[in-house]
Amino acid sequence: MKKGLFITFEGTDGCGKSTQLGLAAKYLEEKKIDIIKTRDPGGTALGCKIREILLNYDGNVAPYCELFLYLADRAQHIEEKILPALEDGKYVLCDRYVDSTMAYQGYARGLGAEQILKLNNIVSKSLMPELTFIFDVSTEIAAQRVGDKKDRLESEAEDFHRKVKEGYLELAEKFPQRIVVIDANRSIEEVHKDVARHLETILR
């Protein structure tokens, strides 16, 4: 049976990861590769309800409550969608995964990335991506791209987003075998060329 491939797209809000995931999907489809696109949180019907709470609940959400909502979403997502697709030999392109949880809840919320990774391994059956793109963008450019309409996490203070960015770069240093950092301050086309180059290496 042909083995699938798990690829994740990561970065701070406004980094352009969702746009790049869409372009990467088209690139792979043109090469006749069977793919699915999904997102974390919200990759399943149940996950969409959890995502609505995480991003739009207007009351206080305790940091550990927030963390376990993300992990609950991921447990359902992996069981229902990601693992079956990988077992079918598909390439799974996911908008955010465990690196987001480590960056946002681990570093920015101060819950500890190592602790989160251990908990994640329980709910994910230790499933990690073969390749992760982190789109690194300046806080100024990211803020311009997000605009005025912000969800609960996008509305966090600048210091929070600075810690998220620093967290991502630390993760890239810890896991260089799977994480590729892409300069996302450039045009969409220039960023996509970098992504395509790394995808081509995998396809070879």
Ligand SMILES: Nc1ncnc2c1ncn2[C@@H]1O[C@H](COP(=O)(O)OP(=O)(O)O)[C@@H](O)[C@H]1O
Contents of the next structure:
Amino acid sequence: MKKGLFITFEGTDGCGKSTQLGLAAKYLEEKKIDIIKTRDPGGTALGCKIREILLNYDGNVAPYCELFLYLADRAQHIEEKILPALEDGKYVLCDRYVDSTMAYQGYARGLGAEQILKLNNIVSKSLMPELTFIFDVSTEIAAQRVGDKKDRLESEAEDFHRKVKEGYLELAEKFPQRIVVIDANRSIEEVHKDVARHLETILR
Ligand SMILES: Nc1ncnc2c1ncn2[C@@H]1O[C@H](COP(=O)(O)OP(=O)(O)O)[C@@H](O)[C@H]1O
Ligand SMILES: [Mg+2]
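Having looked at the form predicted alone, could you now put up the form predicted in complex with the named molecule?
Full assembly next; the chain just shown is listed first.
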């Protein structure tokens, strides 16, 4: 039985997910909450190998191959790490999850978000986050923050990134009960304050 809480951090590259996940973790630890930090893809040893292919393979990757590699990583991640932590009563803070797959592979690659959600439910035993932060940032600011260190997906054309951003906002409209959109064009501290305010409401 699941007793912990599953919180995910979403948004385009450079929106500040990893930065904000770290600050949220500190905030919860100060409140004596038992947490784990993890990432998708690459939250397990096997997942790291899959992540390496997904981010760095330099040949053509068929869209469904990409999708099923993400789902394969997730199946392992859920079973090996996320569910045991939740059953242990921990808060699981995860850098990306199904909303990334729906935004990138569903909207931007055109595979369809609903079909992806169905497939995700199979590999995840229908595990969905209780709370999801989407950090919404302009493409210009995100590009400045990412700089030149781009991986395979970050190197996609501008149009792809615009579709991803729009996909995320559509998801936020579809799932308003769990998704909070945060204006991530502001300073790290201002964004964190918003995150902390939402965390506080679920702690009460
Ligand atoms: N609100 C912010 N304002 C300015 N710089 C930021 C902000 N958030 C993150 N950064 C910086 O931008 C870069 C990308 O942030 P990161 O948290 O790694 O983004 P992501 O994990 O979403 O790709 C890092 O160098 C980070 O320090
Ligand atoms: Mg990151």
